[in-house]
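The form predicted on its own is given below as one chain in structure tokens.
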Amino acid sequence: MTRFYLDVHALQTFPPSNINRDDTGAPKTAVYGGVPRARVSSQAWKKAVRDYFREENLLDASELGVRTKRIVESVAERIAALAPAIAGVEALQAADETLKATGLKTEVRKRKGDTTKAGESEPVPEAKYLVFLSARQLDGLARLAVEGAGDIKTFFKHKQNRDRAREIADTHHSVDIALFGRMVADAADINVDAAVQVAHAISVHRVENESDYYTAVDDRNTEEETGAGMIGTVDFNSATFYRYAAVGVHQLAENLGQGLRDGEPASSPVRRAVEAFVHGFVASLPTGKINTFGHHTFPDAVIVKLRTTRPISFVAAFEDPIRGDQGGHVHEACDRLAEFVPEIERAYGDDGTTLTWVLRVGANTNRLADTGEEAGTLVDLVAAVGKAVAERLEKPA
């Protein structure tokens, strides 16, 4: 398949907030262009996108996966649902052996003293690391376990049954696995190359973290008790972020294979996945300290490009940090993009095959109006991008 990519760029401003903390509890930062910037890690935003898929019902549950160490329990629950006679320890053992047949390694975590107290259940085996499996893969492994449950160890001594387990674990990937990939250290042959690359979001201007000293009063204090019941500090900052992600649509199509639903065109699952990702990436929100700061914002501007050249980030437009001397950063950030995008597209892009859409809010973004086809709403943007991807899959440029 011809390679083609979807680039998603967004400018988004946050009020005082602590979206993504480092090991000291302070907002993450990075140095770019020689000055400190606010930063939100790609891991934080990818988790937010995956959560958004589920919370907003952008995709059916059957098209999503689960990433957990408690994978034995996940399969055992499905075994018990399929065959109620197989439950409890037997279901867990069948699930454990089936997962081991795929090449995954599991272990029983040791307790303090390594003893089981009276009335306490035996610990359940877990994977040593987070394992990402789709709903259909979990269901398939459960069915295989039920088939061999009579003597599960002997069942998997046969190579054809081990091969079946590995095939189940390596087909019918969910949309989130196809997008974000899967790495299994013990069974590299069932790894999935990610179709999506997400940049760490960084502020377009210099940022210094601040600290909020707070006190909390005990509601049952008497009038004589005037002291605080608790004191502490919370670090925060406020920033306008440049956010960027690239989707290898050809890789996504390869990961999804023939699709998640029988009888549908091969382009359909790819279109659903692309639409869900664009919607989720634009609208999702990392929720670090959200009860403290309520940072519910949307991007001021979004640019999406479907291109046949390699992905192009526009972060270099902000290598020289915006000063914000006149107050605010969005206006100048949009001006920077309006000047930088045509220049880098002239030098490295391909106007003949690249499609561009823009979604923007407010007068500060006016200079981006001519950057591409304007979408009135996020829903319009998502639909236009999905339609173009499906057409290009069916009739490559």
Second form
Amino acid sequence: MTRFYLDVHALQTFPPSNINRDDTGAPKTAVYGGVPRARVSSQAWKKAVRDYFREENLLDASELGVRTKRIVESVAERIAALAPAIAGVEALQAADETLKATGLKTEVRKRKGDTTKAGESEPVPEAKYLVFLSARQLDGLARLAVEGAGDIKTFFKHKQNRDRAREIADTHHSVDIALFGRMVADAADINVDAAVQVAHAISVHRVENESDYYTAVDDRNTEEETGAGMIGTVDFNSATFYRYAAVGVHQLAENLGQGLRDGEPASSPVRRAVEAFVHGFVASLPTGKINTFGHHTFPDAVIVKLRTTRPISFVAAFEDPIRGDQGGHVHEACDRLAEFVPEIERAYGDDGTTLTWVLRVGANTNRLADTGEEAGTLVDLVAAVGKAVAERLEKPA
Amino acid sequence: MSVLTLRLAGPLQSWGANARFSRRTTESAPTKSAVIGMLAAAVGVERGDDTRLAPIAALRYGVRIDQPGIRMRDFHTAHHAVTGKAMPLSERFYLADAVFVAALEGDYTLLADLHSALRNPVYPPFLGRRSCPPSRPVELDLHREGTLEQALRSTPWQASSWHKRQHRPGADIHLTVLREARPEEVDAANTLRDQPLSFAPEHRRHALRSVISDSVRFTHSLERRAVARHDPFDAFDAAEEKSA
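Given the form predicted on its own, state the structure of the form predicted in complex with the partner chain.
Full assembly next; the chain just shown is listed first.
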């Protein structure tokens, strides 16, 4: 199949905030170009994208996955819904056996004191690790469990039934599994390699963390000490980030397989996944300490490229840190990109087959206007990218 | 023999040789296993396809540390989807701000295939971890004739200009090279378990490999910056970062 990649680049400014903490509570940092930078880890932003899919209903629930240890309960609920006669302990047991047949390991976690009080249900087996299964996979496993519910242990003694369980866990991946991958240590054959690379976001300029000393007044304590009811510190920084992610569209297509619904073109799941990813990556926000700092911002500039050659990060444009001595960092960061992008594309890109879109806000970003086809809104950008992806997928190789 | 050279540069890299469980460490230079894995991925060798992996893994490997970077510890948390409780924490180590030149010696046709696959990869390259994309395309050069040692001697110093500026013009620069031993050198070599045998997810296997630590010497010539800029505080910044 034709190989092609989508890369997404964004410049986004945050006011004082602490969106991704390390173990000491300070915002994460990295050194680049010899100076300290603010950093947001890739996993923090991927989590934000997955949450965004759900909260904004970018995708149908049937296209999303659940990442949980309580996977036995999830399947048991579906069994009970399919066949109300099988419920409670029986449903849980059927679910447990079915999941074990896929190669997953489950265990009963002992509760404190290990006494089951009256009215409290029996402890439920859980996976030993977070398991990521799509809604369709959970449904499929529940159907298989119902089929073998009469004598579930004997049912899975037959190899063909165990194979069916594995097959269900290995096809019809949810969009988020196809994008971000799945790793199961005990059942490596149902692992899914992520189609997306999300880089750690780093600031385009030097950043030193600062510490805010705060006091809180006790409103009702008027007689005794009139000082603070409590004191503390919170670390924060303020930064303009360069954010980058690349999607292997051909790999995404392979992970997702053919159309999920009857009668839709084969490219549909991929198109929906790409649209959701671009939208989610641009608009999502890690919510660390969001109520303390209210860092609700959007990127000033977004560049999206669809190419047949390998994806290219533009982070090297900022290896020499931006000084911001004319005030702010966005203006200079956009100027840097406007110079760097044509240079690196000339040297390593493939002009003839690369499509470029730009979404930008404000006069600071003017120099990026000629970088690609301008999109007026995020919705336009997402639609244009989705359309181009579908066209390329349907074009015979 | 022919040699393919790669430039491995990016804000973050992570090259684990015995990174397990919740403590994911990094070596101070790219491991052979990771670089072979990256090349195999680029040509589309699936995990577990040990037959297609074998000729790539058989290439002779060496790496030069052009800019060592800084070891960085990252703290990773995950939360339970239902209860919101914290899951076991894990520590991940990275090399920040590092630049390496890796070289592979072997058959020309194979190296030429790998070279073109890096421009058109089935699975895109990353620097040891998926969240660490390279800051520039990784393929550097394909030498039809030559040895690993020659290529690592002749490839210009790839360090960033800010890093080079910390060295006096005319000064001798010694770059560490970690390369596979020749048969006669094996006795003097260290060993590292990063010779890939299989990337099959259910049973990854690595053999021991002998590594010779060597160095190459450059005479540093100062690059002229495009725009002359003078900031007397730069000297303080540089001194401060060195001591940090």
